[in-house]
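Form predicted on its own, single chain, as structure tokens, below.
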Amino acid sequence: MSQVKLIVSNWKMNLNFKEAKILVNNLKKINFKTTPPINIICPQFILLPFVSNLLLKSSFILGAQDCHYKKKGPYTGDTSIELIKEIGCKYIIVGHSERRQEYKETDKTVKEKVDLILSEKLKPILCIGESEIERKKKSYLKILQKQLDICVPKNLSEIIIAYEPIWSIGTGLTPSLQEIIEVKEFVYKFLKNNKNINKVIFLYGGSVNSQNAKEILIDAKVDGSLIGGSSIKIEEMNKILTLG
């Protein structure tokens, strides 16, 4: 890539141990002709220790797909940030639309997760996005503003925002170049003026693939991408990570 980008691979609930090993080994073989992007791999929880070992002595960084908003307690089936941190994760995705929709997570819950992650000196990757109806009704900027206003603390040195329109995730549909730029500039301006945050790392996510990655990552001048389905395909990632 022409400049360093932040590429977050969200494997979601995919890959077994054998598949994960093959993918990581192939990712480590990619020949970067220019400065490589910052690559964060976020496997499902049970793969974290295994992938952590595979990433040793590589430039790839381990991340988690979520965490609980409390450090510990009677929360059956959840994973604590203490263990996530101990296993070597540096970044944690929060507020993904699949968590908001399937698990009914609210902006308040997401804010509690952001606060906890920051208190543990880790980096949250905060997902925001609007539904298809909200986009068609032209209310999407109000929806995004509400998410940012509730979920983002004030006076941070930096924050990572991943814009993932709900209508784009897994559908093959993506916003136009102008629509991505509009949201990017809106996020920058809102967080600077209302949260006193001057360094915003803006990622785009939602049906990113090797065919649209150049337009999204380079032409729209975003700071990186949160990649779902394509992140578990080595051919796709090879092309995305070596964009010129």
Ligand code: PEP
Second form
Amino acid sequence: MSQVKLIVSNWKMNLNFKEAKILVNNLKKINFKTTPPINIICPQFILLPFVSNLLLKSSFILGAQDCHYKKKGPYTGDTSIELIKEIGCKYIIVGHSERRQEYKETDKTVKEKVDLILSEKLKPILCIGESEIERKKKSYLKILQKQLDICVPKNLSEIIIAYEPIWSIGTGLTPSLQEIIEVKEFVYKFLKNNKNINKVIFLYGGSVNSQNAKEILIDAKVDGSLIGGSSIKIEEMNKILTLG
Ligand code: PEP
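Could you give the coordinates for the form predicted together with the named molecule, as opposed to the form predicted on its own above?
Time for the whole complex; same chain goes first.
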């Protein structure tokens, strides 16, 4: 790939210790003929220390799938950013639609998480996306604008935005090239004009696989991708990460 892309693997609630080890060992064997993408691996929390060790001396970078919006306190069952950072994560996915839907996370909570992540000098990967109804009603740009407006602070030197249409996640459906480009340009423009952010790393996520990766990553000229289902399949990742 001529431009170095950012590829984020979201393993979600998949893989046990044995499976994670096999996958990481195989990822480390990938033969990159040109400059490799920047690869972020986001396992479930209990796997983080284990995967952190497996990734030592590799070019893969550790990330987390979420964090709590408070630094510490009485939040039974949650994981603090302090531990996420101590274990070696550099990036944190935030505002994923599965968290917004399953745990009723609002834009306000997502913004609190973004602020905390930035204050800890880690990098948020902020997910935004519209539902199927919102896409059909053509209100998607309004929805995305609201998410960006609430969740993104002003005057950042850079921000990573993952555009993940909810109707595309895990469904096999993807927007057309033109639809992805429209959102990409909208996001760049909105964040420049309204948040004074000139460097936006725009990722597309939703049913990316080895069949459509070239069109999405190269033809739509996005800056990278957030990959769920395909990220735990070595044959898929081998092809996606070595796209020429
Ligand atoms: C995701 O969960 O962020 C995602 C993009 O999932 P999938 O690739 O499986 O659609």
